[in-house]
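Heads up, the chain below is alone and in the form predicted alone; it's given as structure tokens.
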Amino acid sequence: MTRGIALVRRPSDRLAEGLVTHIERTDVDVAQARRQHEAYRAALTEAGWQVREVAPADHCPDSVFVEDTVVVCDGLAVITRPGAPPRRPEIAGTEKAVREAGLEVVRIEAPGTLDGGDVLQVGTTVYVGEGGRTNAAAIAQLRAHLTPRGREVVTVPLRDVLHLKSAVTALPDGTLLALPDLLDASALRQPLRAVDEEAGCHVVPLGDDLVLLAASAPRTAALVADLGFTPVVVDISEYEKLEGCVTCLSVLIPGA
């Protein structure tokens, strides 16, 4: 028996001209990355998931960030109105694919606009971030459309920084990770531990004590296993030159 569907999305022959906003732009090995992303399914297949591809979008270079499309809750598929435009067409084949795998879909409309990086998902509590890319009215649809599954949406301001997971995420009992400079830590409820990594702040709980986080934040892996859970490590450094993470790189869908 599988944990669930992990979604994915092969990287596109165009990844190295992937948007870049906060940070400088370097070259990206595709190749490397081709072969980072096989590790990092394989990474998700060994931990108990069972990982399904999304469509191709070869002609978005961000297409590998599967997680921006769709925020999954409940049963429930939001297909997002990713903020960059560019970014728009890679929803197709995300919405194809949260279909097969059951869920019941809804979109995020006009004007509104969301990433699936700004949704961080904590028991009942929904975090949102408020930045360049996920503004006030579709966080408003978002608590409309999770409202009625007892979720509550709670909106989190951004500083300088991409997504809300690019500043913090959570480990399996709840406890954050953050870089708070990043954000307004007051709108967090959960316990904060802040780190001294910036990948640190980046981690997927898996099931279990499985934590999945990069390889650039080893003293972050070593607290994660201080504090009792097992750490996945993968190594994700052309992704990291365009400010992806492990969150980024799937979607995944519990029990389905």
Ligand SMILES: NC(=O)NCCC[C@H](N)C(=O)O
Second form
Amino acid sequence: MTRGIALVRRPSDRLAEGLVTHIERTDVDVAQARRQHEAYRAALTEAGWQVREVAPADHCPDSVFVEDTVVVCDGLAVITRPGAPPRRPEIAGTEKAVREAGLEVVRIEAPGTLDGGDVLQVGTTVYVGEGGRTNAAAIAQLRAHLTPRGREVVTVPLRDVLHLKSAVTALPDGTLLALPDLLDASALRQPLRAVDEEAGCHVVPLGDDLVLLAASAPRTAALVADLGFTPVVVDISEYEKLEGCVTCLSVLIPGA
Ligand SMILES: NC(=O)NCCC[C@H](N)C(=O)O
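Form predicted alone done; form predicted together with the ligand now:
First the chain shown before, then all remaining chains and molecules of the complex.
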């Protein structure tokens, strides 16, 4: 028995040309990135997920960051309209993959723009970061799609950060791990723990007590263990050079 499907997309040969917005560009070692992607996939498999590949989009340097192309909620896939125009061709392959996984499909339409990295689901609350990539028109569309599924969509204003999940994610018990300087935390409802490592606020609950996080956040891994969870640590240094984190390299479809 698996926990569900984990969609991933192999890194493009053009990965090193990926977008950078809030950090300096540094050289990406694509061969190393490929090895790290293999290890990331292996960690998901080991944690009980059936890893499935979205068809490659080698002409899109950022296509490995598959999370940004879809929001999955309760059997529904909301195909996004990425805020960065060069990333919009990425959505076709994702739509095919989620249809094959048996999900119902709807889309964010213009003038809405939304990146999956701006959407954090905690219980029935769906936080959406409004900032550089995601606008109010898209948030209204997402709300219309998810309200009938018993979700409450809450807007979180962002400052100087790529995505909401660059600044805050949640542990399996709903506790938020955050870098509070990067967002308006007053919108957040669950208990919040500030972390002192940039990569420490990006975690992915993998089921039971398992928590995926990056090797660049060792103090947060210790904190996660102290809180009674089991850290699953992966080195994603080459993706971090492109403002990627553990969340953006997969889309989890529980129960699929
Ligand atoms: N959800 C995410 O954290 N996505 C990371 C996207 C990084 C990519 N270089 C971008 O700027 O779109």
